[in-house]
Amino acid sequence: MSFALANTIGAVFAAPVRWLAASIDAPLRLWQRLTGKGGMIAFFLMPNIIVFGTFVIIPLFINFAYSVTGGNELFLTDRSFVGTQHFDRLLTCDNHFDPSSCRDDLFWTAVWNTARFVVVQVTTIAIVAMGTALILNSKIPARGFWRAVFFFPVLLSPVVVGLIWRWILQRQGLLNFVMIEMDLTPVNWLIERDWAFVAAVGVSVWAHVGFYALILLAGLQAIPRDLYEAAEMDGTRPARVFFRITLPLLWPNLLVVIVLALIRAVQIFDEVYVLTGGGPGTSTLYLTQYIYEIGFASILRNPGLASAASLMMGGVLIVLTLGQLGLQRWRDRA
């Protein structure tokens, strides 16, 4: 092909474009002869600030709106304005450490399971992302086929990891088949309670740890490598090394790591709701699938309850949220 014919081909090509180009310009040049600078900033904001109004602020203040209302109605205009009776019912206890003497049991049930769970996940998370990021940021055979492993549970939808998972635990799964071919006693992972609590983690943990790690990772390379260098020089123990150099300029990426897990396990719903359905009984009842149950899938359902319930859950969020960064405040300032 001679090179007048591609230069050709290519004008023939380059032609819509340059035509879609100049359309798009005209408005937008005129755009910001009127408006200025900040016109056009406005511009290209708007369709974000229309997504996140649309989806997040409107939704907010229609769930306030169903928070004070009362009925199984589906429009404001059918429902009754009851004020504060929903969050009087949510919140009326003898003794708030007992759900049994709460007005809403289930409710409570629900908050002290979450409470449980999200101790025990965020935690466990913190330690394994730490370990497998310091793990993977080492000089090991394959190091990135390794980080592409840990990170491939994240890439997958909840529903298809609890599917996985139910698969593997269910009494007559892999892991029981496993065992029995070992010699070992199988486990009813799914139907005892302790067990349950123990898969519902464990599963969680599997599932998001590969996202927790890659955040510390990022942090362990951008501590400059002179530190390790001269702490090696001068013969400090990996220990020490750790505790004085790692974890206190590692500090900021774990905080965004706790904030971030401490949300995702108060919002707990998808893989355990697979996984286990909330049981046995209420073991692994955590408060999203409350709050699911309560306004969409009960026969009694109340979805005023539901609201409230969840403007509860998001005030706490928001209070341990603000909590952890004015520490993070504080502990910058000491």
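All values derive from a computational prediction rather than experimental measurement. In this text, the rigid core denotes the largest set of C-alpha atoms whose superposition between the two forms falls within 1.5 Å. Residue numbers count along the first chain shown, from 1. What changes on going to the form predicted in complex with its partner chain:
- With a cut-off of 2 Å and the rigid core superposed, residue 318 has a Cα displacement that falls short of the cut-off between the two forms.
- Core-superposed comparison between the two forms: the CA of residue 36 exceeds or equals a 2 Å shift.
- Once both forms are fitted on their rigid core, the CA atom of residue 59 lies less than 2 Å apart between the two forms.
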Given for the second form:
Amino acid sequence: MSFALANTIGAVFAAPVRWLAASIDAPLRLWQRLTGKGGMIAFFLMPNIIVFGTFVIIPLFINFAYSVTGGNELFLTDRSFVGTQHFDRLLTCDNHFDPSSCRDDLFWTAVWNTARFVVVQVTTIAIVAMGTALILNSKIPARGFWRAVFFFPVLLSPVVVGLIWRWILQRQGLLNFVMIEMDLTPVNWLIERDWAFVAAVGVSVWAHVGFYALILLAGLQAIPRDLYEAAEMDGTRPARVFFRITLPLLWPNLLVVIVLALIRAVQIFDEVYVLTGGGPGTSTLYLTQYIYEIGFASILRNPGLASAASLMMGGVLIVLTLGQLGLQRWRDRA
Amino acid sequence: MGQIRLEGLYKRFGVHEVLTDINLEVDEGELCVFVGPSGCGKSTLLRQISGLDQPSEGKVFIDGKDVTRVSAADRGLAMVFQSYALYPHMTVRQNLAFGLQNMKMPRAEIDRRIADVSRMLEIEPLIARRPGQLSGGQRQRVAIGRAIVRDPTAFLLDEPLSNLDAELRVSMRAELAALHARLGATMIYVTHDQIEAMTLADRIVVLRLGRIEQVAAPLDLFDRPVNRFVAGFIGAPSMNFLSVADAAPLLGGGTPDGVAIVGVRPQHLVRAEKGLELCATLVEALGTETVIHGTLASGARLLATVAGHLKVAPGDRLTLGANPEQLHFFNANDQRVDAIA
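Go ahead and give the structure of the form predicted in complex with its partner chain, now that the form predicted on its own is out.
Now the complete complex, all chains and molecules, led by this one.
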């Protein structure tokens, strides 16, 4: 392509840009003169503020409005104000540790199921991600390949993850087929309460651990090799190297992993919903599924109650996040 | 205690040989400096001695004992790293104590050793701080303290001053020399800075492309380099290398047989009645000396360092002579040829 032709094409493409720049130049200058530097900052931030406001802030207020109004109606104007009635219903219990003593026993079943899931899943993810990162950081053959293998499940849709594992774990699934072939007694993985819980935790760990392992791997690679060599010269045993050098230096990354895993675990829904549907019974019913069922899926839907539950869940997430960040600040200062 | 011997040491990474037939003996209490350009293998050699790396061939002896396959921790050596390698999440005290705790040393003994070293290196006020709260020089002291506190057979120092600014480097160099004199311990010191090598070393090992070029005391190295590489590497500014024809005005008594190159250090050139006719191209007045860059009639470049102030401007012509005893002769293979007696 000749230089002249390239110039002509460039000029053609530049023309509308130049026209646009010229047409907004005068109004922008006027805006700056009227509002100063702060006004210009607001102008450039406005697109993001509008998107964030439309899809996050405004729905948050609408959600709050739903939580203090009653009825099945979806339009707020058709709903009557009920005050804290939904919150009272959710929080009224003789004994909060016994869901059957609560006014909304399903909510508290979901709360305790979620709490148990969060503790076990986050702990498992932290340990498995750490182990995976340590292995992937060591000198193993085909290291790049293994890193990719562990990350692949993260790329799958949660629904696909749920479907794949349901196919493997169902009564006549792949796993039981293999067990029968090996003369082992098949197990009702998704039908027995304890196994269903293990399956829910296991599948969600499998689906997400690659992402967290990657965060920890980045942290491990940022630890200078000299420190390990200094420890080697000092005759430090491997376990002591891990607990006294690797773990403290990896703490910021580990904290990120724990916070992110915690937030995701509290919000767990899709893969478990596809895998177990919350069952058997309500043994794998978690908070998000409860909110979905009450707000949208059940015949007697109650958007106000679902909104109240989601606000409470949001509150818990904020407290957890602030708690973790506070812990990090305290540790950085110490 | 602290004699180190290397026998026929080779190190290969795949087909790439980074150390070739290294034979060396470092005496007890000696401060031996490995020097050479980047990539010459000096740090790799230090790692073979430390046990952090295993040689592909050859043996490492410490106090007569073959330690080639002995782990780094069991060789009784301490290392000071270029980056200091202080544990950033531990205080200075914890850094100093870490290695001793690994040895299961009683707490009272650990405290005593830390107190002694802190006093010796004047880091007592820093003991509760973390490395991030220390200056470069203070970190350097702590890194040295961590080595001393273990009471090792020998110290290995891998470019320990290279991260410090020029001024601090000079003062730390003096402190290291004093420390060596005080401890009397064997030290192997890696640097690419020949001034550090010259000022600190009892003996210097000059390396190039994984081979030892010369092992000698600093002044011997300066006065009698075995080849053109060592002659050019030791001394700043570098030695001038001239063809015999260009150097003819300096060679009153002729040259030994087989000489192809004549070397003369810039500091050994003085203004004279007869000698090399130099046309100055650049003059650097440094106060204590004047560095003159110039060319000879043949076009060969030459550098002269003359003490004090010299009123020379680019384009001026000077005549420079040199004491024949301070000339160096090299054959076509760049090896030293001794002057005629």
